Each structure stands twice: as structure tokens, then as C-alpha cells.
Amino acid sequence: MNTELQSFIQKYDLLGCVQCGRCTGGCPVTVRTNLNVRRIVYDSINESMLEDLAKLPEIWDCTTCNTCAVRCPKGLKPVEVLIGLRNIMVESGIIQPTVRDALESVFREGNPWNKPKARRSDWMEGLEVKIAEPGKKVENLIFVCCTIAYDPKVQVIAKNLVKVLNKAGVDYGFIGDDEVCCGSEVYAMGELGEEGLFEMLVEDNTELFNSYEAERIVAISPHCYSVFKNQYPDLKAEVIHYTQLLKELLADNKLELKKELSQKIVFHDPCYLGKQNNIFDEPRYILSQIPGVELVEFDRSRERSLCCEGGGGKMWVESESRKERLAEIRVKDADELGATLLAVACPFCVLTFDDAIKAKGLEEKMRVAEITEILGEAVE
């Protein structure tokens, strides 16, 4: 056996699987594609193989949502595997150009999106948003995610947190142009490597963050929130998600809520959020706390939530699968269940529940809104 492989296993501690199948039969992209999580982790021990299952294109449909790794009895992670052999594609360079485009980006621009680096604060214009400065004592660090920062669809989310925060009269602070990709789908994408992109993000992340006198960082994205609690840890702060935030705030009557929205909400799990750190009652209380608001389930739910599709880097990875994606299942699911109003705590859920609604005719029927959102709407 040689010496790469070797490691490979004792990373992934491949020899402690028991080729249960519950990974493969708990992962919501195999009813759309060919992967096959627990053929992958077994065929990975063989030295022969290696290479060539890093070179199959289902690796790539992986959405990273951790459901795997939930299911596993040997509290196993086979995602990791996945990551590890995608990252053997990126160390040899054959990738595909819009994941290259992406981690190039980041190298350059500090943002998966090619956007210049100076243009990541133009969200703000117009708006009483306070900026942090290193060295000041700030009770909340808020950073707000690339894709939050420079899609329009999306700065919705940042611009009525700005609204909620300064209702509520909190402490927070921003980070203004100086902030830079979290690295979380870096990470997804296989950029790993004690020289890669990943580690020097959190190297320079990390940096930044422990400049400012935070008491605490908030994170509006669950994959910002995911990869600093779990892949950052030398942090000096305290890493929330701002639902858990908004909760705080409500629950000690530091924000009121007056005007009614007469909605029949379902709220999605975002995989990042849920699945990946267990934070399903927060965002449930804010809803619930909203006057007029009738709130529902899906069956579906909290450790069962359907996957959107867009984590794991699939925000720049072209799936060959044409099967009905995973998006419009749960957009038709919430049509079943009357929903006015799909609600979700994640940039990328919008983005790929937007999309479902419109490709299933639903415009009429139903929107999605992210937390913040409807919250804003709320506190007018």
C-alpha cells in the first residue's frame, strides 16, 4: 500500500466503514443522479481505484449536506471522502472551468463571483449601516457572504438585517470592503491542503476576525456560520448564526413586532444550518412570532430536510443528471401543503427555490423570503 493511499484512509478512517448503505440510502441526489456514496467509500480502499473515482463525474453531485454522515452508525462522514477525492481533481487541475473560474476568484477577488474586491460594500449605499473598526469593542461582528454582498437578488437579506438590528437598537458592526470569502464552498470543491486556498482564507480570516474587540461573530449564512464554528479554531469570538440573534431579540423584547402578514409559512431547513449544526428551533421561533402568521411543516423536516441542491459548490458545478431537482420536489411539496409563503435562512435556498418556483409555474402561488426578509416586513 503506498504511502498516499494509506494516508487517505486513516484520514477518512475508510476501514471503519461496515458497508451498511445507509449513506447511500439516506442521500436525497441519488434519486436524480448516479452517485453512490457507500460504493465510492469501499472502492476507496483499493489503491487501484483511487484515481479513477476521483475522475467520475458523480462526485461532483454531492450538495455536501451531511445527511451521510447524520445516518452513519459509526458516526462516519463519507462527504469527506468525496471532498478528498475532488480535491485530487483540483490538485491535478482537471476540474470543471466554471469550478476553476470560482476558486480562482476567490484567489483574486476574495469572491467566488469574479466581482471586484472594492465593489463588496455597494450593498450598503443609502442605508444607516454602522462599520466596525479593529481594535473597538464591538458586541456583534456581522459578516455578511459573498454571495449575499454582490447578488441582487440576495442583498435583501443583509439590507433588512441592517433595518431589524438598528430597530432593535444592538451593538453590531460590519466589516465593510475588508471582508473576504469565508471559504466554505472553497473548501467543498476540494481547494485543501496545508498550501491551499482553504487554510489561507482561514489564515487570513482568522486574522481579521481577532483584530476587532468582537464579543461575538455573526454569521447571516449558514455555510459562513458552518465553516467558522467548525474549520476556524483559533477564533477569538464566539460564532452565531443571526437567527440565533433574532431570537435573543425577540425573546427579551428587544424588537417588536407590529403589522400583521396574514401568510401560511413553510420553513426549509437549510442542510448547512440543520443538518450540519443543529439549529432548527430559532428560526421557528422568530416565525412563529410574527402576528397573523398560520406556520406549517413539511414532512420532510429538521434532520430529514430535502437538500436544496445548492451547497457543495453546486452553485458553480454543471449537474448532467435532467431529472427533476431536488428544488422543485420541494417547492411542489409546499405547494401541497398551501403555503403562500416558502421561508428559508440561507442565500443559496432562495436562489434554488426561486428558480423551482418559476420552472413549476408557482408565481402565483407562492414566494420564498428569506428570514430577514419577512421579519423587515414585520417590523414596519
Contents of the next structure:
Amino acid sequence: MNTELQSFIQKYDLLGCVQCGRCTGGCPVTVRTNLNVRRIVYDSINESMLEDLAKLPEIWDCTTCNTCAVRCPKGLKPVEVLIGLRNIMVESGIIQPTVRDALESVFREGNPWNKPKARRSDWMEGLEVKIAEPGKKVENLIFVCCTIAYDPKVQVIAKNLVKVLNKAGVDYGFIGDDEVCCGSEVYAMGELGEEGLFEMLVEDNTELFNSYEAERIVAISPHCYSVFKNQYPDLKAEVIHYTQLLKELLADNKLELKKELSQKIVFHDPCYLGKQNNIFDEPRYILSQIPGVELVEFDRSRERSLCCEGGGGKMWVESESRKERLAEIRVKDADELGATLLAVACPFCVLTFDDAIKAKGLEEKMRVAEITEILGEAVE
Amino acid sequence: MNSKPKIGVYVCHCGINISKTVDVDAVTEYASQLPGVKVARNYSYMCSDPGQLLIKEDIKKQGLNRVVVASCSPRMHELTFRKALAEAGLNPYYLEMANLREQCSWVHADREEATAKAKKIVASAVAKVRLLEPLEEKEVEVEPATLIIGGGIAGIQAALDIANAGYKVFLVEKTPSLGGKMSKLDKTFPTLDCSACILTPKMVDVASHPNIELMTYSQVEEVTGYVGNFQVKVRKKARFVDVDKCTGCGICGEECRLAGRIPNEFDEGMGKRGAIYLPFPQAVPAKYTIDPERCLFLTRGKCGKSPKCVDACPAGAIDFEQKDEIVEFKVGAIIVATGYDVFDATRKPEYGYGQYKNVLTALELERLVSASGPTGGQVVLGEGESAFVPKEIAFIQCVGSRDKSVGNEYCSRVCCMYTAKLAHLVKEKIPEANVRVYYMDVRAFGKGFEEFYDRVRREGVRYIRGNPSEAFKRGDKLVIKAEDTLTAKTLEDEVDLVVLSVGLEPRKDAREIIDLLRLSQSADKFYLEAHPKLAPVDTATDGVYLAGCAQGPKDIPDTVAQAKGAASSALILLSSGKVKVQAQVSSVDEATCRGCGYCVEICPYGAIELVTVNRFGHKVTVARVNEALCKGCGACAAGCLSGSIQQKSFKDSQILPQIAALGVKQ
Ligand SMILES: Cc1cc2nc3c(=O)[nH]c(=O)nc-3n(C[C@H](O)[C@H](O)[C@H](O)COP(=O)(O)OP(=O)(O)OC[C@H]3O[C@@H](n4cnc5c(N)ncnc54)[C@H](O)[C@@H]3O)c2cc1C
Ligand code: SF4
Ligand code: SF4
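Right, and the form predicted together with its partner chain of this protein, after the form predicted alone?
Everything in the complex follows now, all chains and molecules, and the chain you saw is the first one.
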């Protein structure tokens, strides 16, 4: 027991913390929940407290936006401590049924949405989609994401991407029904033991990806992108985000945007794309290429983008707080800027902002759209 | 050549440092049996006077001609024992040290094994000492002059001290004026002296000192040679103003077509100047300079009908034909006093510096509170209609210091105190202002610092323990997002002005000096001193010393103290008039050298060159070592493909038997 807990201190470098408070100061959810990640880093040093800490409901308020880790001056990753505490709960089996169901669904069906594996490609119906074949060369191997594949609200993302890629004549291939969850949210929900589900996904997916002769793996969701990029050490192919690919196509004049779109667009930087992986310019470049578009900026943009609360397993955990959601603050800000279109590059952001726009009664004034959707309109 | 070796072996107990783990009696007994050993003894402290006396007596009475001291690292006491040999009339290079402490007793626990190892170490030293040759220590004359690079307070102080001691100083400053960062400060902590009042007299003294040759707007281009004999080349950049004629009246500055249009570096870009300018009123020398990158005439070849400065100057001092000038001179010592840069706050985008007008760096605030600054000492933000006096003011500590995420792990040592000072000054100017300081630790370690911190708190400056994570805009206000870690409450603090207490960083152009003088950098990228405690102003390059923030962040008192230290080190060198050069240098066997030049590339000190010699009527290229430059590192000897270059006292013929005696198979 003792040595295991000591490794908790070592694993998260808890003794390196100077208690400066930058993590909690930057944590976006503190305005609406009790989460104080600095306190948790501090208290976690006391091994006898770990189990009680793990039971605090606010441990599940963390969106794994990673702001705390980016801002920490001592190189700690406070968010990982929270995930470590979630792991204690997951191991002990005392977790919310929704979380349990999602994890079990990943184990059984390869997606957290309790949808049959065999129906993963249903969204392709009626589209001309190229499927990659193991052993065969393909320049861009596209990874769809469970949420995009199954959730009818965001399936348009993949559909539009197909449209754009076909138009540009790119060499690409989708995986099809063999595609399995990337594990990003599984990890965030604390399934991280050595024999755990996350490790299994990493191994299986690595084997699957490496069976293709792919030059690059193109992830559509920033969550998949980030986990492939940072937590899959053995991938043969380079990992990129689709905005990087689209920027390339536009810059090389392989894609022409003819249709005028007279909209005032504000781009929201998804945490997993911006803060965590420093992809800030590509989405803006793409939007700026659309004729007629007026691009405006949030005050809190790029490194200071305000988290939408879509990550960190939040799709399966309802927060107890009744205070205004961050996504609601965000759509209000967008409205103040006079934006008619809130552009994002992440399926979770689409879902959270869509709810927020409804909650704030702003449907008449603005809508949220993923970049692929906007491009899909512009390439017509 | 070598008479029959009569070796003395002296095993040291080093108190119990060695004897605790190594059986010194057994080692002594063993040594006495080794071939050529005449005497073997052990003693509690060989480095003590009686210890040395043992050696000297034996040399005289027993006719020893070689000595092995088996004690600590040669870095500690090799010189001590060499001196002892010399005093007894023996060539000091007939000494070999066997390191029984650092390489044996300190790193082992098992007494038996440690003793066995100690025996081997001694045997190997004995095997080598018999093969050593006598070496001669040479001396070279020292040029009685010093080059000082950088005219901040460090360079100024060092220059004055050396010049007052009667030696010549060449002081080279990159910008058009002396003064460095100190000249930008309003008051100085913790005493609140007016910075200009204490600095300006020193600047004036430098300019008028008969022993100081001041070269401002100049850069060192090349340094060759070695300790005592450096050859220096300096480029004096064209000012396009004849300094002998310029009276500093300033009419040109007012008349310039670009007057008030160019951000003034001295005011951190907040004030404006013309293309011809004096950086600040007390500048030394009080001579105008034309900015060649901005001047219309110099950039476009045309400025109206005729340049206004030319028309205006009553002294006829403007000279667009002026060219850079190269001056060369010799010095014995060099002091590097190039100072620091403040941390570039745009590297922490979360604080919105560069994006919001009311996020300032502390150095910018220094200019705002200064009577000579762009607002005449008023703390006002914005311009014209929108100008306002901030009432809610927050300082954020440790911006760019103690922060791994920007690669600066060190504490900048001055920000806590300058913040206390600035907070005090701001409160003095705006009594109704609410000033708070967001901090993670307050470091008030110097003389009078804690007392000053106490005073500032009691004056009403609030200290909130929590380092903010970001700043963003809400209406007219800036919101600071932080946690008060003492109450574990998160805050969104709305303020008018955010001041970033930026840390001190190595200069962006630090490489220039490194390449010029072969300096090293410590992990924090400041210039590396020879020893952090015992040689804090020396560098690995003999005759080159460090002063001020070039070596690491420090306040003015510490900068001045270090400058005085560097001056004193230079003076020791200059006043002794001579320097000993390394005796254990490399030398080339010209008969076998193939002139490939590999050693020339390897030598980190540039001590080897290729020369052409006449070998039996044929011109051949061979390597030659400049003994004054050679540091005896041996890199060339290890690299030479034909074994032609050998380091004295470390020749192959000497160290191979030494290695063999350790029982190593070859
Ligand atoms: C906001 C702020 C407030 C401060 N307040 C105080 C205070 O109240 N009290 C206090 O004790 N300390 C204070 N300090 C610290 C103080 O500024 C330093 O201790 C001091 O300036 C160090 O002097 P220096 O000569 O080493 O370096 P610098 O002042 O940086 O001077 C270096 C000089 O070298 C020149 N130079 C650089 N490179 C070259 C080159 N290659 N060739 C020729 N010349 C070159 C530069 O142009 C400059 O003139 C403050 C610092 C800051 C940032
Ligand atoms: S930011 Fe890092 S050092 Fe500061 S309190 Fe949080 S974990 Fe500790
Ligand atoms: S990851 Fe984001 S939400 Fe979670 S603790 Fe860190 S800052 Fe807060």
C-alpha cells in the first residue's frame, strides 16, 4: 500500500509543487464548481487522504482542458492527479452508471455510445467514400471518432469532410467498421491501469493503424488527434489534425472556395487543439479563405480560450452545479461580438454550444458549425 | 637523462576522510615494496606544514628525486605540493598525485576492497612518476590595460576602480550612452535613492577620467591573444555627427522631420524621439546620434530639400559622410559587464501583454513614474481624451522567473523588491489607488529588504498569495483570474492596470560575447563563472572576468560589489606585471607531424596553428603550439592520428605504464 501511494507522489511529482495557485487560478470550471485542483495536489501528498479525495464529487467536474498543466510553473500536470483519483474510483467500481456504461460500451462495441460496432459506417450511406485497405499505400488515413460516427447531430462533420476531400482529389481512405475508440475519453475517465481498457485500446489501435501503409493519420476530432499524437508512442505514420490537411490543400490551390458566405464568424479554439497542441493558425487560415466571411476574435482566444466543458468525460457526467455553463458564457460573448456563426473544430464543442445557444435563446441570431460544415457549403 | 629514480610515497589520512575506509598503514607498507621507492610514510594531514616538512626533509636527507602524494584530488593540493618540492630544490613537476579520497575512500564503503583499490592507485602513480620529466615554468609580460565590455553600472564601477588605481581602461558600450538599465530606473530599493542622482556623477567621472577611453555606440569585433596579451578590435559605429563639434544643444532633435515619431528605446517605446536623438537628458556622452535605420536621408537618400538637422545645427556637426571606424589596441585583462534583458512578456500570452494597453512591464512602469519619463512622472494610461489615472492596480510576480514553462527555472532576485518599490511609488503618486501584489513567495533577503517590505505593506499595499493564471478584458476593466491560496478562494479581480514583474534574462545577443571570448554558459544561460563560490568573477578563460547581471540576476548593490571584485582581479593581474603560463603544455614532434591540421580543429582554445617549415630542403606543413594559449587539456594529443602531438607530463610513454600498473590489459 505504502509504496504504491508513494508512487502516486512520484508519478505526479507532487513534491515539486510550490502551491502558487496558478493551476486553480486558470481552471475554467472554478467559476461554477468547488473544484480546487491546487488543494487536491496539496492534499494528495498525504497518502491517507487519497481515498477520501477520490470520493469528492468535484473530481468529476474537471474537463481535462489541461489549462492547469500548461500554466504550472513547475512542470506538474495537476489534471493527471485528478485522473489518477478518478482511477481509484474506477478500480473500486464506485462510479456513476453513465460512466460505467460508457466504459463498458467501449469494451464491448468499441465506442462509448452503446451503439453496435457493425453500424459504425452507417453515416457513409449514399456517399462516395474511399475505404483504405491494410497493406496498401494511402497518403491520408482518416480517423472518424465515435461521436462523429454515431451522433446524428455531428455526423455532418464526416460527411462534409468526404465531400471536401473528394473535391480536392486527395489520396485518402477511411477505416470503416474496424475503427475503434481512440481512448481519449476513456483515459480522462480514469481507466488507466496497466492492464486497463486504455492500454488495450492503444495496443489494438496501434496494431490496426500500423497494418496500413499510411503516410499520415488524419484525426477529425482534436481529442483523437491529441491522444494519438501524445499517448501512442509506437505509431508508424505521422499524426495530423484535419485542419492541417485542409490548410495544406487551400495553400496549394487544390481546393477552391467559390461560394460567398456573408457571415460574421468567430472561431472558438478547442482546448485539445489549441492549448494542448498549439494548433491555432490553421483553422483561422481556412476560415479566412472563404469569400465574404468576416472573421472576428474572442477576447479570450488562442491560449486563453475558455473551455466549453465538453471533454474529460463530461459527456457522461452531469455536473451538480446550477450556475451558468461556460459554453453559455461563451455564446453570450460571441453574441456581443455580433457573430452569426460560431465556428469550432471539435464535435464536443458543437454539442455543448448547440445546447448553450438554445439555453440562451440565441437560435435566431447565431448557429454553431464545425469548420468542415462551413467548408462543405463553400466548396459547392 | 633521468638519474635512477628515488621515490618518496606519502599517504595521507585526511583526518579520517581516507583512513576510515582505507587501511593507510597497509597501503604505506605496500608502497614501500614498489620498485624505485626509497621512502613510504603516512601522516594525518599531508597538506599541513608538518606534512609538507616530511617531504622536504626526505628530499634533502634521503636524496629523493620523485614524489608521490597519495591524498586528495590534484585540484585541491597539487600546487601545494609542487611548491614544497620546489622549496626543497626539486623540480616541481617531479610530483604525481594519487587520489585516494575522491576516487576511493569517499565513494566506497568496504574497507578491504577500498584498500586494495588504493594500493593499485598508488602503484600506478609510482609507475608514472619515475617517467616524469622536469618542466620549466615560463612567464609573459602583462599589457597594463583593461577592456571592459558594457557600460551599465557594473562596467562603470569596474572602469572607475581600475582607472583610479592608475591603469588604462577601454570601456566599450553598444548603445549611444553609458548607464544601462539603472539609468532607466526612477528610485532604487530599498533606500529609495534617486537612481539618476547616484548614477550620473559616475557616468560623468568615466567620461572625464584621464585613464578611461570611452567608446560608446561601439562593438568589440575581434579578440585574439591570451591572458596578459589580448589584441582587441573595436568598431566605432558612425553616429553621422562629429562628436568634437556637437555641443549637445538639441536643436537638431527638435527640427528633425521625424521628431516625436519614433518610439524611444530609453522609455521602453512609450516616449517618442526623432531620427537624430539623445537617448535621455543625462546621457553620457551628451552627443547626438542619427538612427541609420530611421533617418530619411540615410534610408532614402533624400530628406526634403535638405536635411533639417544639417540646416539647424549651429555647430555644423552633422556629417552624413561619416564611416564606421575600426580601432585596435592591446589589453592584459577583459571584464564582461554586458548585463541582461528583461523577460519578453509576450512569451506568456495568458497575461495579454502586447494585446492590452493597460498591461505593462515593471520596466515600463519605471519610466512612467520617472520624472524624466514620457508622462513626466504621472501614472496615466492612454492618450488624449481617453487618458485616465488607474485606481485599481495589480502586480503579478514571477513573470518569466521560477517558471519551467518558459525555460527559466531561476529566481530573478530583484522583482520582489522592485515591486515593493514601485507599489510604494504608485501609492505615493495616487494615494487613493488600491494596489495589490499577487505573489507566490516574497524574497526579501538583502540588507534593509525585509524592513522595506514591512513598510510597504503597512502603507496599504495588499499582498495576495496566489500567482494569477490569466488576465482578460471585461468592459473597461481587466480581470485577473487567480486563487487566493491562503483562503483557497478563486478570484476574478477587476483592475485598471496590470503590472508584470518581469524577470531578468540573458541578453538575446549573448552569443556574440561567447564567440568572442570562448565563454561558457551555466544552465540558466547566463555566463558561467569559474567556480560558483570561490571564483565568482573569474571565467574559464584566463584574464577574462565577469561583473554584474551578465553572470546572473542581481540588484545594484550586488552588481557593484561584483564589479569591484572583477576590477580587483584584473588589477592583481595588471599590477603583478607577469603571468605564468601553463608548463604542462602540448608540443609537436615536427619530424613525424603530417600537418593534417586535425589538432587545429580540435583545440578548444585556438592554441595550435599550421606553419611551414623546412625539412631537409623540403617545405612541409606542421602543427605548432602557442604555449601561452595552450591550457594543457590534452584534447589534441588524444586526437592526433600519428601520435606526434604529446602533452608534457601526460605523454603516451608516461600514461601507458601508469594505466598498465592498474592491471588494465592493453
Ligand atoms: C524593473 C526593474 C527595476 C529595478 N529596480 C532596481 C532597484 O530599485 N534597485 C536595485 O538595486 N536594482 C534594481 N534593478 C536591477 C538593476 O537593473 C540591475 O542590478 C543593474 O542594472 C545591473 O547592471 P549591469 O551593469 O550588470 O547591467 P545593465 O544595466 O544591463 O548594463 C549592461 C550594459 O552593457 C551594454 N552591453 C550589452 N552588450 C554589450 C556588448 N556586446 N557590447 C557593448 N556593450 C554591451 C548594454 O547596452 C548596457 O549598457 C531593477 C531591474 C528591473 C528590471
Ligand atoms: S500550478 Fe503547479 S506549482 Fe502551482 S499550485 Fe498548481 S500544481 Fe502546484
Ligand atoms: S484540466 Fe482544466 S478543468 Fe481540469 S483541473 Fe485542470 S484546468 Fe481545471
